[in-house]
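Listed next as structure tokens is one chain, alone, in the form predicted on its own.
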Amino acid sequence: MPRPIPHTLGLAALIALALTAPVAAQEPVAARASAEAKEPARESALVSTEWLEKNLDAPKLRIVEVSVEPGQYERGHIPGAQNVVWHTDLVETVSRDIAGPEKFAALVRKLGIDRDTTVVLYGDNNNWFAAWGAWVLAQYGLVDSVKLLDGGRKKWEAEKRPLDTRTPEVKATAFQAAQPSAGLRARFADVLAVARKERDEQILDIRSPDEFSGKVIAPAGVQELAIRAGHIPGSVNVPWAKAVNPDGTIRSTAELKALYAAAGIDGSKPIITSCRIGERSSHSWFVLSRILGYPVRNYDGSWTEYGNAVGVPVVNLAGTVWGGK
């Protein structure tokens, strides 16, 4: 496709949803190749805005964004980019659940994603919802082609690099998708057996100190609640955000081992990812699995499912009493 024409934005956006190929493929410079055979992992999990920017135009590559703001990808975007809306696209909107086989091979499909495709994913906030996005396309098995771009939309926008408002074209695929693999995703009964200590697993708890003490049920603003405020039992907390520098991009790998490690994390167990509503949590899966190769899966019903479970039990470090009327 031709390259559109950029232009300016303001740094409103923090991130971009990445999928691609396996970095063997996609790596044309010499620089990232040096790396990459240092960290192998992180180098096929990730791709630079360096890289993106470069490789725009190549034939097996599509570019998806998945942001949380309305309007960010409208007001300009990576060119070439498609626009996907977590909250409808990559979800069932009656029950709560992932989009399905038939939903999600027809967004697949329209997308123009195939199982040879790279695809990049980017978005806002630090990539929340462009790990949400890989999360949910490795439960139908596109693992290694997906990658996020490291910084996200925040770091593309600060470098200042091109932004195009046009929607692409691209030629559908004839995608299919089987039934998505339990082997990533954490229900209310893993959980609830490793609170009774019934399963040797661990949760990892991302939401913020506060959330996880008690002291607040949720982040200011936000319409999913739980009837009670705390953390489930035997979980330990590690915010998401202390896995990402001030730029966006995500910490060395030394870095996010020292980090997870002092709190008992360190692969030797499997891990339970957790926060409010599963999309949090999936950025610090997406890190721990697809960076450090730790065995992990999500639990995307998260606090807003647990917190309103009867008879379960909680631990509040705040004290805070129920004060419904």
The other form holds:
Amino acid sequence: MPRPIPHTLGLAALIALALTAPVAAQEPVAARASAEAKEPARESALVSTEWLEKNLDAPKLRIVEVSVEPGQYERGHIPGAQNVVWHTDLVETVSRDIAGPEKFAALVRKLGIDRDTTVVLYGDNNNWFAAWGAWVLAQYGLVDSVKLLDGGRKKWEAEKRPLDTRTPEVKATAFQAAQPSAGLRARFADVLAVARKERDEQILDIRSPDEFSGKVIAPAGVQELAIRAGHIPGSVNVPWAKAVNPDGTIRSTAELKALYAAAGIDGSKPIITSCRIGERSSHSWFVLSRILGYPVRNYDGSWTEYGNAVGVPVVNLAGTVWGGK
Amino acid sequence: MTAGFGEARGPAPAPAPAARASLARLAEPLGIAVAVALGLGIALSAQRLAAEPGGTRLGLSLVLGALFGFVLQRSRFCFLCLWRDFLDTGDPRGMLGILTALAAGLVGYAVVLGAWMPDPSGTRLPPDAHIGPVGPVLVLAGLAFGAGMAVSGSCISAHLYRLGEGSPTAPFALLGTTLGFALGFATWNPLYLASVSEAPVLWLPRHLGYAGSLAASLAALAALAWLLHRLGRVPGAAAEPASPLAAIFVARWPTWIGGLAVGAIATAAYLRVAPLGVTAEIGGRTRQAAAQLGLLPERLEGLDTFRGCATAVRDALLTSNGLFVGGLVLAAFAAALAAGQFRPAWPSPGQAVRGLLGGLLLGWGAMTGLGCSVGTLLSGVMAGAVSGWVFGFAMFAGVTATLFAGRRLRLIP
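Provide the structure of the form predicted in complex with its partner chain, given the form predicted on its own shown above.
Starting with the chain above, the whole complex follows.
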């Protein structure tokens, strides 16, 4: 949900956008499309709703919905799409971790996905959980073959494209998974080293400005789950929603570059994305790593790990005290 | 039969003197005109809602609620009245109508579930189907709900359609229901920690497969139907109504026709919006109000992880369950007007007290049982939930015991 950002950083981002937006607006649609077609990174990361509808029956293509609202997939999904439940399928349900190699491989085999399969992920809530799925898949080596549906469920529905309630039957594969690569995931120690200025990396906190400043510990309607308010020292705030257009599609590459550059992030230093539990930040992870090609890791421990840790430095601009003043 | 329960018995053809007859002649076209206007109003509102972005489910929910209310009113689909028909006169037709609804819904759900979850044997449950924990607390909830039905004169869904018929008891019963929900929230945590948290969530298709579950459930319904026939007595055939129009809009439908329609609406609602239920909105709004008044426990343990009539605090003005209930009441009002069955009456003190007290029990039972005769019994049994059957048996036991005791003490007519 885009909210006004009162910081100078946000203001700078707006100015930068204002400078680039008129240029984008003057471009004819066709010219813009062809300009984007020349971006191999973007083309590898995203597919359009139009492309997907034309390629529903393509061989070696698997469509997977990762939505958060129960019943969303069942009451109508993109024809041929399969369902993955993010909070049971892609994670360990007892310990807090992404799905281990065995569990992950069993899921991927059942979905009929192999290393040469093109996977299109989509979901509700602006593809938050689909992006999170892409991050988990990437750790197991499924990177370039995995794409997000630009605009997600929202755009597909808004364009009144067909939906189906039947579950497809696919042939299982023999996919094998090794241990997940550690290169895409930031751990507590990494973040703490940055907070203590022992390492020269950038932390991008994509929560709302009120969470970032410490005015609130969690968004409305969500249990606090953290004992302290505020953010990790040295992190900058660019809410995830700034990376999307009103129709849910991801903004043009030039707009994205300007957006993050205004916050001092230009890909010259390693980046760590962080939020509350690590799913919204996967969205920004996807944008930064797959579309802009920046070196970026997602910190899934996020504020529910850091904000509960003992003896770590915290910036709490609002001065909120947990449990009352 | 007293005034308080007269409206539960269906249209009693009162002898009309000449003056009243002329008044009735005037009121009849007016009632039909208002009913038609209401029907159009509901249709146009649904159309408008559906045109809003993301409003398809809201519009559809309003339409399904209206259909449900129309069917309930036309077929007098009131769990208490139908059971009392059987107890008092041995007429099994009403109860057979309820079994018809369950059978039709079971088949419809099986078709939907088979497409949504081809393999029911894993650890997963079908999305938002009303499959709840089975244990002593569920039995207690069913008993209390049944007692509340006997005291207040019907269950929650029937009070809602009776509200549209101008019932003097229904407003008190519904007020009592919200108080009962608040009481239920207050007693939830100890019950959850003592029992509910360890109660198993039993889903028949997981153990028997879809075909096995469907066959077993239909066989159980057939056995109950046989028992009702055996113990009851079908009265002689009534005269057929003259025109089809009168048969649909004026005469009471046989309950089995209502049952078939309820089964179809339940299937459509599950396929497109959510399982049938009438208490989610009442519960959610009560929870919101209780939280604002500081009457709610800090945290309701485990409540939001269970399936059933979810009482999650509402943040939207219009919710699909709210529209469903609104459509139900309005359509029942329109149906009653068209049929000449809208008979508002001034409540007697006895009706007010019985309504409030019975409503309190209804509300507590529906909160603790995670739904009522619609949400837990109908939608549960149709989905293959053991909780639906257990709640149903406990509910009818509660009704029967309370009726016998109350009548003996001359507290209940």
